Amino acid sequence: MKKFDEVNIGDTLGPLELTVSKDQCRAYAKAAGFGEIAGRFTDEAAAKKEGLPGIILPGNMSLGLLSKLVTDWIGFGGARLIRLGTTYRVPVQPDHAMTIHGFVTNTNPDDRTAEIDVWIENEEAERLVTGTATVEFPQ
């Protein structure tokens, strides 16, 4: 359970190391309704036909992974993730190790919020997806 008074600029979130398999990517894409209309998430040949290196994670899946980092950090104390904006810089490929990081960039005591930079990076420390989250803490 994270409390606002315990949050400091520079606090880190993660790192969360994980690998999403192609089967997990396909299952997510199909459950989200992308499976039939966007082969880049489910089919190697279709992805390569689009000029991609292979199957890629749907953007919403990357967004969900970044959200998990923040919500795991928040815990169950009543704080909530109220905004998460992302920029997709490089396609995220399944079956590759990735690490998700974050750190607190600002706190605002007036509205009890914290701003957090978050990102997904690959094995070469290349930032694939970057974002900024806002967390609001209860009074």
Second form
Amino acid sequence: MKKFDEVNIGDTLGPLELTVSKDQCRAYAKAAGFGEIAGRFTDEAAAKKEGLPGIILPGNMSLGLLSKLVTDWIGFGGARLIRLGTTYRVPVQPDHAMTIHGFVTNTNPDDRTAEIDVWIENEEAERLVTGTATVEFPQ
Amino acid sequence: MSTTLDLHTHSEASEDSRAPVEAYLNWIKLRRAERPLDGIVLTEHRQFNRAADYRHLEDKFGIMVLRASEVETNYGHMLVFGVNDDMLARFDFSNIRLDAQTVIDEVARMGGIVVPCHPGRPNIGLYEHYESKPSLENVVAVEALNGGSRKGEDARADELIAKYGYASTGGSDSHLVSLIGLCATRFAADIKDLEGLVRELKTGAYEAVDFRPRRKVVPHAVAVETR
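Shown: the form predicted on its own; wanted: the form predicted together with its partner chain:
After this comes the whole thing, all chains and molecules, with the earlier chain placed first.
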């Protein structure tokens, strides 16, 4: 359980190292209702036809992975992830190792919030998806 | 005495950044051992905020905060240093189709200097434009190191530098607080203000420096559990 008084600028979240398989990507797209309308998440040929290197992760799936980094860090205790904004710079590909990073960059005692930088990197240390999150801590 | 500046940064004044200037300076203070910066230059996209005043933050943190702009041209994105009223009257910085040669020549005539940034980046970098158009004249320097470069982009910048003899700058191109200062420019001279920066950029007496951490290869990727 993370408490506001224990949070400091410079604190590290993760890194979380993982690989999402193509089957997991397809399953997510199907569950989210994307599979029928966007082959780029489920079908290699359809993705390449769009000029992509192959199947890519849905943006919401990347968003979910970034939010997992933050909510795992928060733990259970009343703190809430109240905002997560992202920029999609490079498509995230399944079956490639990725690392998810986070740093606390600011804290605000007035509203008991913390600002956090988050991003997903590939094996080449290229930042694929970047973002910022705000966590609110209870009194 | 030398001066190390991150010449390419974006604060929350740019539409695609949420980084407050104060948070940048706080982060530099925190990480000064690994990113020894004397200052940063804010290069907001397609704008120049002449009213912005960061002197109180400079005093608070002991870090220089200078202002420039990143404009968009028919040869890609370029950093404009030494922005003044004459330049703002001459050019619409929000125009994404500025003529690069005109900007370079006119900015120089009005006392500033233009540095093409991330030249190796597809579509918005000089390298790709040089493949289909004549090379630009009167370019003194290009951004050799960009903190947001993908694999191969900095190498393409190096090709341009070797071929045309450009001087090399570095900048983080930071849009997130924690990425400030990943790349920077080390000047031989002591720089105290914008006039000094512009003067030194024209001399070519500087080098791009890389403070990006060397990453280990991810050894054992673990698959996400499926349900």
